[in-house]
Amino acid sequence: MVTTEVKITDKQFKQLSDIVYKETGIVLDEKKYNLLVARLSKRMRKTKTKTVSDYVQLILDKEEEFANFIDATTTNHTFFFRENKHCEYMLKTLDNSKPLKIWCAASSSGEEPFSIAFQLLEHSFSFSIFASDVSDSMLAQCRQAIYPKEKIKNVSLPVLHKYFQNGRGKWQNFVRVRPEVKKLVTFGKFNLLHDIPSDEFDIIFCRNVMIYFDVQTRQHVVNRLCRAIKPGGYFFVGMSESLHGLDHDLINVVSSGYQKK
């Protein structure tokens, strides 16, 4: 019988803490403890594992469990029209003349680029929206575009009845985001510390994953992210966050938002 309740020993902790920072470049401090043992505990039960030494062995051999436990121990946390003031501030300052190359570059659940795509629609924008993510379970959910109703409650009644179809049946507590608007919306996997972006984008949204990092990582990742948006582009990152202290060649133009030069 699989034990519920686990204990991870100092020496297992850093090691379980390492690989996810080598991975996603999350770190994972004492503060974590607890949040590790409840994702591995689940992990645990699901894969039938009885020990932890057992379990680091397996996502060491299995590279699908591997990638289960990534999926378990990034943190997942959004709804829509979360920290809009960005999206705000685009909607007044840019043409809309201009069609727009957009990158949600840790988009979670999908909730951050159908905000933001809804709104575009709504000033009469044309754009084009990637969104990526380090998580499969996360990147299947926004392909979805299924969200239960209490993600919704910013939306408002406007946009809820134009952009969203009710769930029936089953789903009746459900929403899912129209065809229309989510053929706008392209997914894909992007790992921030060890994948290359390859096109360039008018703006990236970066937010609320870099709060995660230490600085080492997060000036990692900025100089990547910072060769990937167009002269004159913007960069948006967490209300929380900020680049202070980083080496960038960009303009705090707005609480969390900057232009490059």
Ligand SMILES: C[S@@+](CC[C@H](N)C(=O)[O-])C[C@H]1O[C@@H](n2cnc3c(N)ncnc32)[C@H](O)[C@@H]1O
Second form
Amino acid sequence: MVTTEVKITDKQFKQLSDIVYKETGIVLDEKKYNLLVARLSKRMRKTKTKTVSDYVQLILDKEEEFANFIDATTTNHTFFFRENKHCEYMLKTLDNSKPLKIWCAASSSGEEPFSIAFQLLEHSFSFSIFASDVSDSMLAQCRQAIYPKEKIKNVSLPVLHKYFQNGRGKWQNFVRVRPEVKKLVTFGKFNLLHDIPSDEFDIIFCRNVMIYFDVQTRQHVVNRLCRAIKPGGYFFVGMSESLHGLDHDLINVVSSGYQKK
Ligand SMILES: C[S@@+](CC[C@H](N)C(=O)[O-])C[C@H]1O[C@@H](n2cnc3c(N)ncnc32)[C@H](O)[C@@H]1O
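Could you output the structure for the form predicted in complex with the ligand, given that the previous block was the form predicted alone?
And the full complex, kicking off with our chain again.
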């Protein structure tokens, strides 16, 4: 199938990247031109929209397509047991007699919160995890907790057997997180830029998302999330991220991991 990509003017690129920035904090600079065009083209095909200006009007008029567009512009790459050093640090440092309230604040399709859940269960912690994202389609995947088998390549056999169910029939190439694990994780939409946390957590994971933000947005997000960490609680960012250059009152305790005084 031949798919043609739309042509957009500099003005339209700026208009669309401004919309994404205002809604999510994600910076789409000229280096992301091809990415934006590819994802915009896909949405335009899907909505059968002929011109870019018609599509801009559509997202301004229709909340649902606005959400679909934002959804299409997010990068959702994740995998089970990604950057697991943080979880290992937690298991080594924390006392499993105290229940933990955890927040995965950009959980994408759910591999991160479920990986944390498997390990806490293995170490007999009692816990609850709130997993959130700005993307509706990612949240739908989290709630399903069904993954194609190629996504579990780096999951050990004991973990696979204990915490996943094998699909049958048309689902034979898929696995599903067992319901007893799934019920320990709740999912909800939370926009790091605009929503205000209404709860306090022992640990917040906000990994591999601030990399898409500029310094100003990072500071804004860190200010808000820090208020939601209990005293003595932890904050983890992605391994290639840090709070360097930002104002905060956290202590760096492990690579890309911080503790509130
Ligand atoms: C690359 S994934 C990271 C997933 C996981 N935390 C990990 O480290 O593997 C980044 C996620 O951040 C989400 N995201 C982007 N901007 C956001 C915002 N303003 N509020 C909440 N989530 C956002 C995206 O939808 C995406 O699912």
